[in-house]
Each structure stands twice: as C-alpha cells, then as structure tokens.
Partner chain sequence: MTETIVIAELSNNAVHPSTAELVSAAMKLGDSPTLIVPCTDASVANSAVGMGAASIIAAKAEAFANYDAKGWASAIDAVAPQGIIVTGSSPQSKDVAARLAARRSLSVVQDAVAVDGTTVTSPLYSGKAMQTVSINGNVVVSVRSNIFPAASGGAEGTSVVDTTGDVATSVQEFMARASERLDVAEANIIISGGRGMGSPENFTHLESIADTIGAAVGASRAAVDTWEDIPHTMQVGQTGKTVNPNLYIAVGISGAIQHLAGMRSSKYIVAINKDADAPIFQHADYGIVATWEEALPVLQTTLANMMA
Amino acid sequence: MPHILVLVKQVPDTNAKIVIGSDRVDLSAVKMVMSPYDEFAVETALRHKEASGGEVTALTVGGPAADKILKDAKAIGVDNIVRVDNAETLDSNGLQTVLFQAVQALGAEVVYCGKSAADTGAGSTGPGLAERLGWGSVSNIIGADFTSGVSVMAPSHGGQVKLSVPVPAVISCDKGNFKVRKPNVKGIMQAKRAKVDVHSFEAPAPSVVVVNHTLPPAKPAGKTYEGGDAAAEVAKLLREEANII
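Where the form is predicted alone, what structure does this chain have on its own?
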C-alpha cells in the first residue's frame, strides 16, 4: 500500500485586493487560503488512497500560520499533516531542495502537487522535485485512474492523452474533470484536534532575490463609438491598436 504525499501551499485569496507598501506586497490584511490547484492535488491523492489503500500525508513549507491549510486538508480526509518549518521566502531552488529532503525523510512513493501556485505561477515545483529525486514526472493532469497502477489524463495537441505512470513519480494537477470534496462537520472537528508534525531541513541561500513589487499599469479608459459613420474608425483601431483584424 503506497505512502502518498500531497504538497499544499498557503497563498493569498485570489479575490483579495493587493496593496503595495514600501516596494513590497502588503499581506497583513489578506485572507490566506490553500492554492486552488493544490485542492485538485489533494482530491487526486485521496482517490488514489481509496483505490489502492495506504496513507495520504499533506505537506507544506512555512511558518506556524501555514498550519491552517494543513488542517483544511485534514478536514477533507488526509491521514497525516506535516509542516517543514521555514518562514523565509525561498526561491525555487531552495523550496525544491527542502521538499527533496522531506520526501526522502517521509518515505513517500508518489507525490501530488498543483501545477502552479496562485501567488508565483512558476509551475516548477513538480518537475524540479522529480528531477532531484530521479523520479518520473507528468504535469497538468486533469484526471486519474487507479484500477491498474496509475493512469492519468493530460492535455495534448488540442486533445487529451492517457498516460501510464510508473511509481515513484511526481504528478502535477490542473483543474480536474471532477469535483473537489468539501469537509463535513466531523472532519472539521477532527482537524481542529489534529497535531501538525513539524520538521526542519536546511535550505540553501537564495540565488534569486526580489528587488521590489509593483502593480501592473492601469488599463486605459475605454472608447465609445456610435452610428455607422464611426465604422471606419473602429475598424482602423481594431486593426492597428487591438491587432484583432
């Protein structure tokens, strides 16, 4: 029975208003949630367990505040919750190095994660971790089947491709063609009492440093045209400014 690991990350709510202060994003008043693609990774990991047995461990990297998303994962059915204690901002190399050590220490046989985090959108964690582990890797899956090993569906050339994935492997999940389960009252109560297993691993010094944050430029005001006499002008703008025609 496999030991299944699912990576989750705490990110700002995607509906939150972002404010810049002193050249940095100010998250002090922003609600923090589990990264949306990680929700599909948790669901896929739970389906793997239901089909093949074993245990699912949810893992995150962060400070004590990140325990909340681990409790959220516990409420919907994961067996164990683990946090690698590191409140620093890690670049991709640092994060993947820490995760590599955690996977080895926990003895996982398959790792699920979101295709990218909602805050950085880098999409490098799954493939980078697989490279360090020397495992197989498949990204952007939208479905999975566990009747005979691990088979996944992923987009390919405008369609879909079914892939057989030998484990050990790291599998990155896109928005799936299935619903993500929600916690019930019993699960929420059990999650409140659950203990987070805290580990510590050495991370290398960052090789990439954030200089500053800036908001994107404001969109220019729209233009309104009425009547047939404006058709030529509208066509010119669509061709020369919008590059639509």
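Worth saying up front: this structure is predicted, and the values here are computed from it rather than measured. In this text, the rigid core denotes the largest set of C-alpha atoms whose superposition between the two forms falls within 1.5 Å. Numbering follows the first chain given and starts at 1. First, how it differs from the form predicted in complex with the partner chain.
Taking the rigid core as fixed, one finds a CA shift for Pro220 of 2 Å or more between the two forms. The two forms, fitted on the rigid core, differ between the two forms by 2 Å or more at the CA of Ala230.
Alongside the form predicted alone that was just displayed, please also present the structure of the form predicted in complex with the partner chain.
Shown next is a single chain and nothing more.
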C-alpha cells in the first residue's frame, strides 16, 4: 500500500495585480490560493490511490497561513495534511533539504508536485528533490495511468511519450488532459475539523538572497495601424527597424 505524497504551495491568485512596496512585492491585499499546477498534482495523487490503495498526504512548507490550502486539499479527498513550519525565506537548496527530510520522516514511495509554482515559475523542486532522494523523476506530465505500475504521458521534442516510471519517483504535473475534482459538502465539513500535522526541519544557510523586487520595465508605446494593408508596412519595419526578418 503506497504512501503517496503531494506537495502543495500557497501563492498569490494568478489574476491578482502585483504591487511593489518599497523594494519588495506587497502581498498584503492579495488573495492566496493553491498554486494552479498543484491542483493537477493532487488529482493525480488521488487517482494513484484509487488504483493502488494506500494513502495520500498533502504537504506544504510555509507559515500558518498556508494551512488554508492544506484544508482545500483535505476537502478534495487527501487523507493527511502536513505543514513544515518555515516562515523564513528558503533558497532552493534550503527548501529541498527540508523536503528531503520530510520525505524521509514520512516515508513516501512517490511524490507528486506542480510543474512550477505560480510565484517562482522555477520548476526546480520536483527534479531537485528527486536528486537528493536518489530517485527518478519525470517533469511536466499531462496524464498518468496506473493499470500496471505507474506510467505517465510526458512531452518530448514537440511530441509526447508514454514513460514507465519505476517507484520511488518524483513526478511533476503540468495542466493535464483531464478535469480536477471539486470539493463536496462532506469534504468541506471534514476539512474544517481536520488537524494539520506540523513538523519542522533544519535548513542550511541560504546562498541565494533576495536583493529587491521591481516591476518589469514598461514597454515604450508601440505603433498602431488601421486596416489590413498596414501589414505590408509592418513587415518592412520588422526588417528595417527591428532587424528580424
């Protein structure tokens, strides 16, 4: 009976406007949600359990505010919810070191996560954690099949391949070609009562430290033309002004 772990991260709603206060992003007025790809990771983890038995644990590394997304995961159907209490900013080495210890402590056979978090956009955590565990990994899967072992659909050179994935492994999930389930009333009630299991682990000192946040440089206003014939003019500008064509 496999113990299936799924990583979830709390991030600003992707529709939120991002503002900078002095030299850091100011998230005080922003709604926080589960990172969108993590929803696919949770769904895939639940499907894995449905096919093989076992249990699913959702885990986040963050402060107490992140309990909310754990409860969201609980409402959808995960069995256990765990928070590694770490409010301070970790670099990727720190985060992965903490996750490595958590996986060792909890004893998972497979870990699902999002392809990239909506804040960092990095895509480092899945492959990085796998490397530390000495496990295989597949990134950016768009589907999975559990009829015999674990096989996944992953992108490859503009096409797709079906890969068999020996466990233990870390699997990062892209937007899948399937729908994710929504919580039902019973699930929401259970999630309200659910207790978050809180752990803490040591992290190394960061070697990457944030200096500042800035808004992206505003683009100078472009040129706008009316009517389809202007396409000829634009094509010329692409050669003469932009030096592209």
